[in-house]
Amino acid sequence: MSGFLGTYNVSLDDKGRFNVPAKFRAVLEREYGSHLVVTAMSHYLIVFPQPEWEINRERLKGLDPFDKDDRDKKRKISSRAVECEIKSGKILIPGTHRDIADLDKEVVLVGSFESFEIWSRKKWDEIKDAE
């Protein structure tokens, strides 16, 4: 399994989808299926097909639910992901993660082996200019 690899620039639709790149859409054909989960991080969102959700879905029930910094971890990941399938080869992003990710018309896919990435076209280009 190679995995979510590399980085691909595509456009979002005036409803918030997307084409998923043919590498991406082979790697979700052959070894998950068409059912994601998309969580929102600061500035970005991850994308995970569902068995790799679940994999870590069990790490994070395995948090220490007294632990504040633990319980606040727990919560932010939860809180902000949503369930989302890929259909007709497009991913439809909720308004409200469009949001918190600051995603308009050109955003960034990057591959990060059992999930990928989504980012603002502009908070790429500054991240990767700042390495």
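Having seen the form predicted alone, could you give me the form predicted together with a further copy of the same chain?
Keep in mind that what follows is only the chain, not its partners or any molecules around it.
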């Protein structure tokens, strides 16, 4: 109902996974499912439940695969995304995406209603009070 709320400090295990906080897990179980799409912004990642992501995708369906502008538009979105799944309560962020967002052990999850974000603790500390 109320979506992803709050800020959580979590830590990645030796393989780059983290436990989804119980509150977030509850949202996923109630409203969505275990399939997620993670997309990279410059300094952080956004995690969409698959059904939310699907809404974006629908808008891109009609585009012409042989038209340059249409392709560019699609590529920009799809190239930075990756499908993930919650397995044994954990999510693995692929290495490529960990690198983009510069994640090390300490990361911060930030709820944003129908999606949530993943920040490195360092970057988050820098921006959280700014504005």
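Quantities reported herein were computed from a predicted structural model and do not represent experimental measurements. By rigid core we mean the largest C-alpha set that fits within 1.5 Å across both forms. Numbering follows the first chain given and starts at 1.
Chemist: After a rigid core superposition, would you say the CA of L60 moves by 2 angstroms or more between these two forms, or not?
Modeler: The answer is yes; the displacement is at least 2 Å.
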